[in-house]
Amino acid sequence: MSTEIDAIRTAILEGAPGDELAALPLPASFRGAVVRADEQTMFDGMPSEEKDPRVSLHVDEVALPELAPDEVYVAVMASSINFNTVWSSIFEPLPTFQFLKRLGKESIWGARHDQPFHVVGSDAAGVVLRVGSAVRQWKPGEAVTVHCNYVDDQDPSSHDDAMLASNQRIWGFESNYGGLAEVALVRSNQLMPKPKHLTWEEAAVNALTNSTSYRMLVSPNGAQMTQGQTVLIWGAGGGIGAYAVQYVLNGGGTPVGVVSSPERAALLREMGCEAVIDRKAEAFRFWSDDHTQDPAEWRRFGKSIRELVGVDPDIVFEHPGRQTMGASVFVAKRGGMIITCAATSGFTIEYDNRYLWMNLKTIKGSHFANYREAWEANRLVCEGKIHPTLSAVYSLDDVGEAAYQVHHNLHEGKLGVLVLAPEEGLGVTDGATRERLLPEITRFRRHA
């Protein structure tokens, strides 16, 4: 660590205010999490499970960037990890070099994000240490977290809808200098307050995550769910799923967990999600083969469904990708809804039509959420309407384990990334909210 991070981060932990803190010198550089230009190819030929996040992830020194007019410069207190950056480690499914060099073409500012080095990470929790000349609502020694929707605000396209800007994109993985990172350079839009009653790491994993699960389930841009839907969460009691199990139960409406172990079963129970469905216990196999599913299977699964909550799902959180779509499909209701937002089992996505239009059914794309979106999801984390999904948290010279553990499904919720923050439980400004709703706050350390 440079004698200036150092100091930066004694100044931080010592409370100082923000003209203290914007008076100390900048690094010339910093560390962060990156994956190299001249290693992109090195898993070529070989399965996707056997992709290594722990080799190609290294923690470089790489230089301070310019500031743009419209950026700050973050103190990264904590971050955490996400599948795009292990998407991004194991160079699926194309290297985030591509990404760079685009956006390197855009602009003057652009040009700096095309480097032989990517510095990943899409979630971040810290403190403004500078503003350029055009930022007018955040100063330093604000203590923020960070969305990763990247958009350029004077592109007409972005407006009424940013996610879709003909140039949206997603901050650590379209974008250099991410939040895996001891400074991470943000656009002033993507900015937003840490909830005073979470410590850093656990106020750095949610923004992703739960403003995504906001929009496909709470917004109009997504499901819009109302109150009596039942709702099928793939994957719910992991770091997209937990979260829409709470606005499900937060919005008046029946969750159906699916999860993957009696353990984490048992975590859905204790949050309140009755309907759980253990698809390894029940041996639901929806392919009998690499290439051909099994529609006995996708009966099989519905009737589990309805023996449970006595309706087929108007809704279905979809996010496996081609594993389970065909079974998504399937079990909706006539006249619902499949949002997806992800294909983390594989991109290419196979289901039977028929099920599609003969029974009226929608299947609709949601990426991430816009800054009204990301900011509604965080404001329901400041107010403890929602919990934090941290089960684990390591350091950054780790993150290369931690990317491991995500890329193969050995995680509960969300993993935290200590960054500046020397030890974990730093950051509460509000004792006594953090006291009243501790049991849900650490719910998922306590399961891990």
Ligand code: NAP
Given for the second form:
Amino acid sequence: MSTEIDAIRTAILEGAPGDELAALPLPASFRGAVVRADEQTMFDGMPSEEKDPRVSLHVDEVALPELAPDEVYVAVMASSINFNTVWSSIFEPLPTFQFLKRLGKESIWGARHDQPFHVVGSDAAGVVLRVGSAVRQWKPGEAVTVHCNYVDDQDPSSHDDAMLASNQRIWGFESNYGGLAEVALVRSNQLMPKPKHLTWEEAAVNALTNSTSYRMLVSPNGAQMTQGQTVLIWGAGGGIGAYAVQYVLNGGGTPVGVVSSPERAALLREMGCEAVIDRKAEAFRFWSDDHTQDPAEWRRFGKSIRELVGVDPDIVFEHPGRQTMGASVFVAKRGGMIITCAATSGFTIEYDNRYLWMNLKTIKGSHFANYREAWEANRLVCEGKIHPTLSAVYSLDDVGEAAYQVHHNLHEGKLGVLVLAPEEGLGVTDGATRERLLPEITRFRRHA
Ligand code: NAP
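Let's see the other form, the form predicted in complex with the ligand, since the form predicted on its own is already up.
Below is the entire complex, every chain and molecule, led by the chain shown above.
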């Protein structure tokens, strides 16, 4: 750690006011988790499972990029692992350097991103260090979380719903200088207030997955769930799924959570999700071989859901993709919706279209969240109505191991990464709310 970064960290830990922080010298460089362009072919020809983030993710010293007028530097106290960092680290479905090259061609500011390294990470909680000359809403010293929708607000197509912007990107995945670093380069329209009752590491794990689940289930841009609806949630103990469970319960619905172990099933029941399917214990085999699905297995799965809740799901929260989409389309109720944001097990999807059209079902795509949606999702965390799902915490030096855990589905909820925070448990400024909500806030940590 450089002396400048050390001084910044000390000032934050001592609660220095914003003008003092803004007067501290900036470092010439900082430490960040990177993949390197000259290693982007290192896993060519290997099966996905063998591509190891512990080999491809490095913590390197990188030069501080210049600050654009609409940007801020954030001193990152903690960050988190998202699946997109797994994709970056295994260079699938394609190396992210292609995204950086494209961004580099857009403008002189975009050119800063086209580097032989990619600082990854799409979540952060920290403190604003400096603001660009055009930043009006934020000041140095403010504690923030960062959402990852990276849009140019001078582009007309970014208005109305920013996720429809022609140049919409995910920060720290399709842009450089992401959150797994001592300093993050962030557009001011990515900032949101840090929940006061949470530690740095608890505050850092929410924005990407919580906002994604909010748009998928709550927003009019998604499934717009209403009270009393039944929602089937794949991976209900995972990153996006565990927030989806909370939204369904908060919204007066009935979640049916799918998981793959008795421990995860117990965790869901403790959250209040009574209908749980352990897909491993029930040994569902939707594909009899690589090319053939088995409708009898779809029916057996649908029967399990009906036995638990008596009805077919109004909404299916879908993201595993190829392995499950056939079953998801089959089990959704007549007129129901399959809302999907991913395809972890394969993006070439097959389903029997007769079940879709004859039963008037809808498949709807969803991707992250616009600023408004991310802000609303964050407000619910600030108000203690949605809770972090932090299950374990790693140091920045162990970022490869943390990504490995997520790659191999060995984790529950979210994994936090301490960056400038020297230890867990720091950053809380509303102890009374924390005390009141402690069992919910620490539920995933206690289970790990
Ligand atoms: P995660 O923390 O790894 O959780 C995924 C869960 O899915 C796991 O807990 C696992 O639960 C379940 N799962 C994995 N493989 C499965 C399979 N073949 N069949 C059924 N269930 C399976 O990941 P995440 O953060 O929730 O992200 C999930 C996916 O969504 C990733 O592909 C990610 O890139 C994507 N994503 C997209 C967006 C977006 O904006 N478009 C945002 C966030 C995430 P069990 O083993 O317990 O069943």
